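Only one chain is given next, in structure tokens, and it is the form predicted on its own.
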Amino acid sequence: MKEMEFRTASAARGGLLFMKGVPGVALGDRAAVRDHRGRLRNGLVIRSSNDLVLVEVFEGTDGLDLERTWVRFLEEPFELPLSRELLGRVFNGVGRPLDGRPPLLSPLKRPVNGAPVNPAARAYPREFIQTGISAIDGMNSLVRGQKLPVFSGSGLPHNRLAAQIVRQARLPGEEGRFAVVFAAMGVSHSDARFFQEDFESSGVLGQVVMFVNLADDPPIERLILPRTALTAAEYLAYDLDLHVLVVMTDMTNYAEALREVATAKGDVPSRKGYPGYLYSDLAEVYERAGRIRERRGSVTMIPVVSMPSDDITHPIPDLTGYITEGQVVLARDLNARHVYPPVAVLPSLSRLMKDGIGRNYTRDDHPRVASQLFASYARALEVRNLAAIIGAEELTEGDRRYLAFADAFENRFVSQGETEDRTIFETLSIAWEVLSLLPAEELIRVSEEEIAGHHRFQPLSGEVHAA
């Protein structure tokens, strides 16, 4: 059937093309459909029977003749070309150039969908990857494997924070192996515009491969997109054995693709009109990280999920929470108040943190001082609320101390500069730098020992703040 082109499309909707009278087309086979002025589309078969073909056309069906479109079945899977010059390269969810440089020419593909792996053969997240970002190395680290989402708002930086830890991120120790694939997915114009010239002036698009789907390019790209750029990190890390971080902005805009097209289909809709198998969707996508026993190289994830009306238990939020281990929230109040990044450190958790640091990762204080960070800081937050209702005159001494620690904590430790890359030391100084501002007494989560000798009290100086 290769060499066979069929022109029997019947309709076209939300990209995807019905066709009728095809015998023995498989279900994920690619397809070429090519339009009444012989320009070729990409197209996936997602749905065969004896009735009726189903195929995902990433370019779209926008413009489509049905009359004069043909479409051959090449009975082979999706694939993308691979080789170590995908670094430094910018492609569209479907693997085509968007750098102006010529495509891929490679002879190992490998299909989209990437190979399933064994669960016995998986390796447990360890090792620490600084981020250079204190609120996230300090008390919510990512461990290489690690699935770690990024939970925000619209209108919140979180693409100036997926930029800053594309460019910041590393594998302490071993930075010459260590490279970043960036996913975007409808994302805007001057966003797209604003990732690239920052990778390129910050000279680190050399360890980057970047994909690209804009908003007005077609949703159904989306799908395919994160698969595309999981498959390049998987050969990045388990081919070139290179430690690879996947950064991917933004899974609401996937799912919402996901969404419109299970419509399209008619498939059943569930929680808000989302089809009931988003989770094992959004598990195909996530569960591509980790790493494998006896390879070198391993995939990590830092996904990044927009909250529809900020509500984290809206269905992608509260999917993506159930597969991976743990998130970093964005808060609207600190953002209002100027702190970036917004780091919301009392909801924001990573689960296997305590794999990856301490002796012979970090240094050996650090699980005790995020520990003592976030006991100090929810018990400072306790006191701004009892400020806020009787005064901060009303306070006791102790009290005030930890409304100054407070203010410390987000202005000197949760906020820096947008291009300050701090090492973990520089942040666990940093952290008893504020942590100085209580009583020794009120230290209870650290040794004594590292009391004697990091912890120097602080006299208290100027206005504390009740809010």
Partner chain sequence: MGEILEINGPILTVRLPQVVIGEQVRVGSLALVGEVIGREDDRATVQVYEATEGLRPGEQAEALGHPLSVELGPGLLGGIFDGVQRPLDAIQKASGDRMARGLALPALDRARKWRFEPAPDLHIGARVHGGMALGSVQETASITHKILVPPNLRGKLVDLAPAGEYTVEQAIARIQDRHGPVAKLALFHRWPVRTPRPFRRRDPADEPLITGQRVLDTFFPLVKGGKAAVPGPFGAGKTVIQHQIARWCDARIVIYVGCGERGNELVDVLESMPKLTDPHTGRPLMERTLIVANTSNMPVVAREASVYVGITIAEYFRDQGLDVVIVADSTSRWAEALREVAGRLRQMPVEEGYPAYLASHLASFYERAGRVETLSGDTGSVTLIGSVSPPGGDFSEPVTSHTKEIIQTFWALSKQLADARHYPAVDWTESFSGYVAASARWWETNVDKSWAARRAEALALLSQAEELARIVNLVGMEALSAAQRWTLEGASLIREGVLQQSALDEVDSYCSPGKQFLLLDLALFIYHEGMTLLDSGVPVQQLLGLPLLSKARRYKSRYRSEEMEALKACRDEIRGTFDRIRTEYTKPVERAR
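Same protein, different form: I have the form predicted on its own, so give me the form predicted together with the partner chain.
All you get below is the one chain by itself.
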């Protein structure tokens, strides 16, 4: 059967090839599709009966002449060859080299779909990763094995932020054995080059594997690319004991490719034309982050999700947020005010922070300082809104302090240089510095001892204080 070529395509649309009368084809098997010019395309069987086999073609179905399309069913699932030689290489979504070097050969191959990890085999992620970025380390800390997406919008510096995280991320006090897996789906040439150059200039290129599908590459390939990339990541983490950081950009392009194929298949749409299984499909990708008991390595994931029309309730960021362990949200207004990184801390969240910070991990007061910053900044934004309506002059003195706090928080704490790498202790001391703009009685989320130790109340300039 492997040798047989079938020329029974009855239809081709939206990346799907409909094959008639090929009996006994296994679901999930690879197919080799040869077009009239003799060029090979990669296919995957996504539905099978003796009358009709549906093949998803990663290079797309454009230009396929049905009478002159030959298909072989290869009797094997999609697999990626795995070896240490992955590091430093560049591949496309199906694992074909893009760097002009020969294909990777290895006796070890694994199916890219990867069976789900048994929940009982997981270890809870607890190790704090210092990214050197205050808005993340201080208030939305990343831990090893977490999946923490960046929610962004067009024109916002998500790529610069992702690159900064890759450059700076480390476990305090540990020279880590690490690797980076970079999965690009539908990114522009210049964005791809930006990452490549950034990895190069920071000297990590030898520890990076790139899987790249550019904006003008076939969209269907984006469906398999993250799976291929994660198969590589899991190998590096669990076979080679490396701590792997996976950057995936942009998941919105992935989801759009999924919608395209779903539409071609005639699947019942749920919201905005996306199929009902978008949640489960994204989860198959995102849940591959994590830690496994008795394995030394880890897979930490930073997917970039651009929010169509900056709408966080759009199905792609929405379902992502329902699966990942928090999110870092970038905001256009902060960016417009030249706050880099423009992290909107209130809608941002790290769910795994609670077990990775505090005594024995970062510093004793860290959880309470973070909680206080959230509460005070939330209050400060209310005051800022009020000031916009009634004018700052009309505010009470207490409220004016909150305005000053909001400004200091954004400009001093959140804002930092693109190469500025703050230790967690620097981050915490800036936190206390901005909290010192508020009177101690207002800070009920930190302890009285912590206030005594760190809080140095600064009256507003121009404020007269009775002796």
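If you superpose the two forms and keep the largest set of C-alpha atoms that fall within 1.5 Å, you have the rigid core. Since the structure is predicted, the reported quantities are computational estimates derived from the model, not experimental observations. Numbering follows the first chain given and starts at 1.
A movement of the C-alpha atom of Ile46 falling short of 2 angstroms is seen between the two forms when the two forms are aligned on their rigid core. Comparing the forms between the two forms on their rigid core, the Cα displacement of Ile389 reaches 2 Å or more.
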